[in-house]
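A single chain comes next, written as structure tokens; it is the form predicted on its own.
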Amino acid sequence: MAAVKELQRDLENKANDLNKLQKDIAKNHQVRKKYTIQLGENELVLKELDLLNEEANVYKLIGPVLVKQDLAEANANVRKRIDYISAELKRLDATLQDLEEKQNSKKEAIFKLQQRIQALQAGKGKA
């Protein structure tokens, strides 16, 4: 009886750190999904930028002020928020494939804790 006890606190611990993984890969999502508008947007900003000639004027919202700022240098800080935010998608893929397979080793060793509880539950049940 000690060791079905047992073996349920385990299975509750590992339910409760499965529930924890969960809400991570949620987290995750959520953050990728932001990034990837952001990304989305950038590359429109380029696209937009590119299609300017030299003497065309840009600016910059800083604040409530619109700044004039250089074409060649509103180009390179696009081209650098765009490789900023694909590097943080990889990073965040990379967490994110590193949840899921903790969150399959979970799953896993609950299945395998509850056929234990299971078999034990049936064992004391013939006796």
Second form
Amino acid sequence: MAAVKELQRDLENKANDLNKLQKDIAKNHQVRKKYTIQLGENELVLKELDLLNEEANVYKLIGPVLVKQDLAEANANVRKRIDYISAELKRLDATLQDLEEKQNSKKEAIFKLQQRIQALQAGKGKA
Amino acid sequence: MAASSSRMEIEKLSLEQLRGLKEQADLEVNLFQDSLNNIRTATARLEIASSALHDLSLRPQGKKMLVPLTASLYVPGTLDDAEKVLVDVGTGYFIEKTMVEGKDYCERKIALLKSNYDQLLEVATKKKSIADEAGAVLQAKLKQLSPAH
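One more: the block was the form predicted on its own; return the form predicted together with the partner chain.
Starting with the chain above, the whole complex follows.
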């Protein structure tokens, strides 16, 4: 009897863990989406900047102020941002894979636990 | 040909799986619809910008105009050089372009959005037909089960 109770408590714990894992995975997807959108926007800007010849004026909006920027500097900034976002996306990918593996093994563990509980309860019923 | 083979695969699925497939497909179709609407709105805004540019190019320098400072406050002013325009290219960057380049920018963006829209429409239509098929097969199976009583 006590064995079943303990197994059930363990089951509850594992279910909570699974829940948290799923929330983390959902959050990962959200952050990923945001970064992907930013990456796309930055790549568009880079394309526009590449089309310009040397003398064109480029301005950056910093708060309420439009500041004149050097074309080379603007290019460098956008490229750096693109590199940063790509690195972040790669990191998120690795985290996501790790989370999904943990989620799967947690699901398996829960399933096995449930089977043991059912077996024990069936055994008790007969006795 | 492709439609009939996918239908056979759908028929092999159990009731539960069929329900799941239809729900999933419906969700995706809704997402696609939202994206299609967003693209249409953005394209409309770009076209307004393009026609405003065109209108601006027709005005002579020194023309009296009203300049918006806020949504409800305009101040009188005169049009300076309409040959140069500032284009918002995203992530806080603005590029000074000539009127011709500005118009070209609008045209390019509109073309890009139109092609995105077409691609998305293709995918969305395919997904919708999968959703419809799943729904039809589901109905048929449910009908098969009930008159048995």
